[in-house]
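Taking the form predicted on its own, here's one chain by itself in structure tokens.
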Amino acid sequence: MIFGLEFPPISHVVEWPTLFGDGAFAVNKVVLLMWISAAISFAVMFIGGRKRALVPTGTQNVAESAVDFIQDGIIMETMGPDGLKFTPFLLTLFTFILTCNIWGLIPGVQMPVNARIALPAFLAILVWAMYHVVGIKSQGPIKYFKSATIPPGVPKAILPLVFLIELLGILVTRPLSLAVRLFANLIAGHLLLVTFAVLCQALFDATKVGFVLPFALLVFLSAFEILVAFLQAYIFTILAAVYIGGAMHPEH
């Protein structure tokens, strides 16, 4: 209770009752939104890919724009032409994460799926496994881990320290930072929107006028969260591309 305003506890904002199922297989609102996000991402790309119009419109235009963005804005900038074979993987990452993020701004839903740590952690582990598999396949296990943990030109005196730091980075820090960055930004934005929504409702009930400024800020923050939803999907995807590209092309 702050200045007569009662804010819901965080557990009420990020935890949802089970819709069906039990235990580890229980399905709640967040899980359902995750499934819907996967279905939407698949449907957009499937429907857009089926059309072969010379001048793309509608779903085809969305799908082709997404592909061009991933290839030109991410792959060619970080991986080079050799990375174009990873277009399906990176495109799926980007569209799925973006769709999951946008739910936080949909009236009546208002819960970004990535505001729960489980999905960002799973996606980070998926990227972690991908760049290790690519690195081992491209270079062989010994050469890959050597190139990933021993940068060229490092003085021998500090080589053991650098080796430990780099090893910790490829095994722990990278996936951890991927997951936490996505989760933290989405949960922070979600809590901020909830706070201003509660503030607007309380001031409207109390004064009928004092809610105007908080409401204007709420509208601004909602628009800003659209940018955050896109930006976090982009950052996650481009970092995944950087890690995979680094595993494909060792430093010389």
Contents of the next structure:
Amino acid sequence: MIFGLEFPPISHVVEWPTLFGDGAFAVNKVVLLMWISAAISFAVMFIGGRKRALVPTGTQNVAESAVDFIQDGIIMETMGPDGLKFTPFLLTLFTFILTCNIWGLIPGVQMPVNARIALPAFLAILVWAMYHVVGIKSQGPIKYFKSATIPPGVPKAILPLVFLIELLGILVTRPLSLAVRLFANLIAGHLLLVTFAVLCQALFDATKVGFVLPFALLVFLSAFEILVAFLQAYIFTILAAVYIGGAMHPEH
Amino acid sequence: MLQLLAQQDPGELEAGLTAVGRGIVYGGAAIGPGIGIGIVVGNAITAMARQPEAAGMVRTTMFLGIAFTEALALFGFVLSFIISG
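What would the structure be for the form predicted in complex with the partner chain, rather than the form predicted on its own?
Following is the full complex, with the preceding chain placed first.
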């Protein structure tokens, strides 16, 4: 209760009843949306890549601009030409996260899949495993461990401290912050939209005209959430690229 | 004073203190990153204004810097959910 308004508790906003299945394999709205997102991001790339017309139209246009964006905007800026072999991984990551996020803005659905920690946590663990495997494969286990934990040019006296911080960084902080960043941004946006929607409804019931101001803000915030959905997908992908690139080429 | 209130309604006091604690956790966690993001973006704008041809590279690095700085505020945000009375 704030100013006489009854806000729903968070569990009412993000928890959905089970549709079918039980236990760990129960399927609810969020899981269904995740499957649909995977199908959409697969279908766009599959249909877009099937014809390979010289002058792209329709779906092929979307697919090609996404590939261009990943290659020029993310990989070339962070990893260099060596990283181009990671285009499929990063492209999948980007399109999947973007479609998962954008569900929060689709009227009638309005539930970003990444507003539950499960999917961001899984994706972060995937990236975590990926950059360790890439590092070990391209540098060898001992050299990778050394280059990842001992930055060059550190004075001997503070080396143990730096070593511990870097070790904690590559093992815990990186995946944790990846997962929490995506999750917290999406759930914060979702709660913001819910708050303003509840406010609009209450003011409409009470005064009929008073809802105009919060409604205008709600429209503005929806536009802002589209930006956030895109930006968080971009940031997750670019951080994955930076981590993989760092594991591939050690700093000198 | 607190004990007097606690005698009257212990459950409500606890709920109220939890709410205050949540507010303090998120508010405290937002101070540093707020300043930090300001510095990052401000310097990125200076760099872009000085050298518009490097704007693309600066923008990418700026988003990276924002992402790293923002993480602490988001930890605070999540922690404020975890705190319960």
